[in-house]
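Presented as structure tokens, the chain that follows is alone, the form predicted on its own.
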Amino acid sequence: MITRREFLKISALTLAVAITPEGYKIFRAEEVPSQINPNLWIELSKDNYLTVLINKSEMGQGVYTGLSMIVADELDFPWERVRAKASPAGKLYIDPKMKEQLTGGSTSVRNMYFVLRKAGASMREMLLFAASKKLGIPKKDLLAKGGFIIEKKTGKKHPYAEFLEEAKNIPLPKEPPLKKPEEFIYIGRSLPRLDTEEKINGKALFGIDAKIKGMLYAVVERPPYFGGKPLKVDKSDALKVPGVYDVFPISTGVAICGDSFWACEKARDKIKIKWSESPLMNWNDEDFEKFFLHKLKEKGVVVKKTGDPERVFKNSEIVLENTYLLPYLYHATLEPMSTLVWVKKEECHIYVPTQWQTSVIRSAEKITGLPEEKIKVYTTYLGGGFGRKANVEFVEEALEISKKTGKPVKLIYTREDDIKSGYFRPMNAAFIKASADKKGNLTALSFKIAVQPLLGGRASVEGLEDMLYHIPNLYVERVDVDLPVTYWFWRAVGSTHNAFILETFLDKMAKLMKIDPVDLRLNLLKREPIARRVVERAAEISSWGKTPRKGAVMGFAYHYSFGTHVAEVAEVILDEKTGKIKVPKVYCVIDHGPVTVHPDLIKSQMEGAICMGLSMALKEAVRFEKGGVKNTNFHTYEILKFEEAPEVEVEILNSQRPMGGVGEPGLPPIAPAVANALFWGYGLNITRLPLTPEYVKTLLTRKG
């Protein structure tokens, strides 16, 4: 990790990217005005290496590579000499559009693309001006290419680093010329990732790898049900375990500290804790289901209303309604929560795999009483994030423990701790109703959802409020649910449930209207040419309407989220005797805007999102017993296995419009595509997830 002071000390030519009242500006790092906050720096060293400090967290999505490519392309710098590092945390490195240092919402490349191009172009122009001055050759007779300044007449090459001292004194160009797309050397290519080597050789530092000499280990025992607090703690037997340092209550439970993780685990088993009561302490799955379905009867907040759906329903011959119920979901990151924290009197150090550095700093300020400049946050690699590591309650626990003990503390969640702690994708119930005319037009749609609210409820209705389907009479209502179960952002957020409900319901309407489901979507997207092209292309590459491979049926779904259009077609095989579902292949078409920076990164994000969404569709659900989590590890909370992953064919389309995101939009369409295949191929009216063999056999029995 590198501090601002250290960075400036070693810099040869360093540019700072900053947001000002007039918009993005580029500065030489040493000339940044005190009132300006630069959010990313690029450095060209004396030995001709380019280092890009990245203010976004690398959690497997390739952001170090993608953002560095943008700078290196405009600078025209050799890729093998490019390095990426995590920037420090703080106001200096916020995403200026989000006003936070946060990796989420599929925003990294689309928020930073143009400013990073300008940063690379500015450095290139400064080097050309410096070379012209030093060599006595007109700038028009020089070329910046491949890390060299080339004399056009003689072909003589000079490394960029040869002109660093002169470039420091060159005024920054106000509007450096940007490359034309046909001049790109990296953008649009699948270059080797910058983080691959250190992940292979074991040098990559993840949160669980961080160490400080003399640190304590810590675990936290949490209540057996949501909403409980420790009332009385008998720690006498726990303190007798060799290596145990202390046991004491914190805000979320009881902390156990020791000189090894295993000492803490042994002591945990010997603690006797009396917990406060909770309204959920006797709730099982059935209680949650009844509660959410009852909530649908309550009056909620009207999110959107156009026309008069109720009037249209009364006068329509074709009307359909369904009630859906979808479970809580666990993020299941490969690396459970972990962090290393040291709260000293004068400063605080935090090593953490986090998606939200700004939130970490806020929590540290509140718990330690220290100002931001005394809080040092070092962002490690993340072993998966999916939104879960944008929550910082695990950092707050470690801060409390370190503050009380006065020692560096490494807090580790076991897998059981991780799932029992909560912060799930919210459970939800929804009622949906629609009508159509005899000409094949959807005339009205009403959608009511009961769910714990995210972002003030806005995220709960993603994909509905901003739906691209043109329906003249539309009503969307949200009932906010208040429960002690902790919930949080899960990859693709509200679109994970709303896309499933809407897209499966559209297929049911299509069957009632006696129209092909792809044709129905094309009709609803008459005003959306980009969306229509994505839907049409997905139908083309999957040979929609033709006989699929032997034993398979096909399902279609489309969704617009995070500024990106995605359509997917799933080939599905059902064993009617066992109820087991196999998805051998998925076709995916994505249009995320005008520029594809790194095609393989986009394809890998689509593949990963599809596998995660398929896992959600077929297997995943948090189960409850007596108000707590029943399925506490992967033997009971099942996820998709390697041998169950489908072949995924991805096609990338581009369109001239604002850039969309990539990390999340591939997930929402896959579950409805699978359910739609089962609906058309086997007549299964699916209104719940996951599609376990037991649930599928129940549906087959009902059909029979």
Second form
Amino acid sequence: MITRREFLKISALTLAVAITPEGYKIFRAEEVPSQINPNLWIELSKDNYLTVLINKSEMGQGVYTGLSMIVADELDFPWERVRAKASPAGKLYIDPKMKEQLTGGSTSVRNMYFVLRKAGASMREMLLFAASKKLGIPKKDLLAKGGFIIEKKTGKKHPYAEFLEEAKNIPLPKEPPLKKPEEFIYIGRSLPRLDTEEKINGKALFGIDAKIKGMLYAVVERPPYFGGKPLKVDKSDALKVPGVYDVFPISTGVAICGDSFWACEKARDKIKIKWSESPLMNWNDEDFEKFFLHKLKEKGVVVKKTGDPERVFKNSEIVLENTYLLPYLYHATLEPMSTLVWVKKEECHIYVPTQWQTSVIRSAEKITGLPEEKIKVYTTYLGGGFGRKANVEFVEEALEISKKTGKPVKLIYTREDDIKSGYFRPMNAAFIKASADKKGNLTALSFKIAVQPLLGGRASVEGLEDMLYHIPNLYVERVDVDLPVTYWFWRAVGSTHNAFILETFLDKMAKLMKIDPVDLRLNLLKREPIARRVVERAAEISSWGKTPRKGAVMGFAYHYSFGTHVAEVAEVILDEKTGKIKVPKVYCVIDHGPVTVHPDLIKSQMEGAICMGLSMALKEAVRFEKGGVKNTNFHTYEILKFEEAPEVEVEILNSQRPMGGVGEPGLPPIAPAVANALFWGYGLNITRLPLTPEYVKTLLTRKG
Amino acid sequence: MFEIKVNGKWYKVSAFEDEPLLWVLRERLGFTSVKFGCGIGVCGACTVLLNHKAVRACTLSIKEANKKEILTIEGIPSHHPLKRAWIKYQVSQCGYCQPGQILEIYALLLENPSPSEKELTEKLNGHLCRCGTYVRIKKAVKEVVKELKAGGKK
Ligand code: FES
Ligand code: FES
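Follow the form predicted on its own with the form predicted in complex with the partner chain, if you could.
Up next: the whole complex, starting with the chain shown before.
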């Protein structure tokens, strides 16, 4: 990994790209003002490679590929010679919009699109000027194409690298001409990802793969229930295991260090720990359920109030209400939390699969007492992120252990540790009530949710407070829940529960109103032409209203999140005897704004989000026993498997408006689409998830 | 001291007798392409070939693997039809589960170059992918199987 200074030293022609509050800016690397924080550096090397140094984390979403191709397009540079690398971490690399170095909220491409184009175009222009000077040929008689400067008259080709020395002295062009869309060579095309080959040849390095000579391994034994702390540790037997270095308490539990992972694991079985008590230590699933339902009766914060829903309800003939209860969810990144940390006297090195470098640095400052400049963070590939790896408690643990031992320490979470450690998508109970007129409109809607608040509660009501459906009387209330169970962001977090509740409830209303659920949505979206088009296209490509495949029922849902509209239609087959659900096919229509950089990356994000959302719908729930997590590994916290993955048909739409995000918005609609299919097809009034065979069978009997 | 052959080369290594092959390969010998996902044989991330058969390195001790031959993803040439299909369909997302997925199918095809859909499904059901690359895996594998059938060789 290279630092900014080293980068300047070795680079031939380097531009820095920054988004500032006044707009985006591009600098020659040598001239970056100290108060400016570039988001990205691009370097053209003597051997004619383009390296793009990226401050966003690659966790599978394809951000290295997407951002690099925007630069390479304007520069007109061969894709096989483009490399992407993780930038270092620090103030220099923050996203000035978020003021943090953070990959989240589906923002990477939309924040960077125009500035990257301009950067690529600037470099191209500098090379053309330089070539003109060196060759003594007017610039208009030269062409920059495919990594070569071409003499138009003779057709003679010179690699860009021939002109690097001259180009370094060319001033940065103020307004470099940008390509017209029809001149794009890459944007809009599905280029091969830059990280595929590394990933299938075993070369890609993840956090868990980091290594330093002489490092210790560490595992941490954490309390059996949330809120426990180690009171007494008997480590005598553990220390007898060969290779064990030390056993000691840290903030979150008891650390076991040794010269191999396996020595730590063997020693772990031999320690005896007395844990402090916790108010939760006798809580099982039912206690959590009761608690949340009870919380729902308390008074909360009014997040939104337009009109007077209560009054409208009193005068309406069509009124319905439901109470929902949704569980905690685990991220299940296939790479568990893991990091390699070395706290030295003078500096600190951290190799980490993180989504939030700034937070890693803050933690390191706090724990080591070192200033930011002395903290070196190296972002590895992330074996899945989904929000979980924006939390840094695992880095803090490793920092504590390395500080105490003075050695480099690789901390590894076993799968059991990973599940037990929490930071779940919050559990919640919600009450929803609505009324309708006879013309197919909703006249009022009231929603109340009891939940542990994220982003000061904003994330917990997203998709409701700001919903695009036009309902003249709207009330949203939030009751903040305080529990020692740790909670956190989870791909599309608030929208995962709110879209489920709202979208399934809409279908129940539609049935009372005797109206098709797609028509109901179109009525509610009268003032939203972009959303309407998405809903209409999804209905069209799925042949909505026609007979579905044999034995299947169909369900629809739409949701707007992270600036993007998505509608999904699920084909669902239910085996009434066993209660088992199969989803053979999902149709997905997305409108994410004016430009599609890489259609196939969007498609793969939709496929991935649909799999994760379907997994949540059918299988996932964190279960509790005695205040701790009852699920221990993938056999008791099951996630979607190969044969359960649906075929996904994606249509991408564009519309003239600010760009929307892609990583998360594909997830929220799938669970309600599946539930809606079961509602219309089998009359199941679904108010909980997951749709396990047992739950489905209970609903089937309740109906009969 | 144990002795194993990895991708054609012999290695001597000392480890606990009951230490899973996974940790010996990853941490003692540096084959970090063998991934840790669950440690109990249910996710497939740690799959390697042991004497030409796919095994889960997390539930197999080094003692059981002693003197045997192991193949990891680095041992499959990059022009192998499976790897080419993986590129064609741009299967990988985060990439963490991918070596295990490829090795599983590689082993199956060694044994039987024209497996039925049922056999493929059975094998792949044992490999979790949180990123949801399943649909693409299916396409890539189907194409390779077809290719092998047409070519009549493996
Ligand atoms: S790590 Fe071996 S099967 Fe999961
Ligand atoms: S590609 Fe990420 S887990 Fe499979």
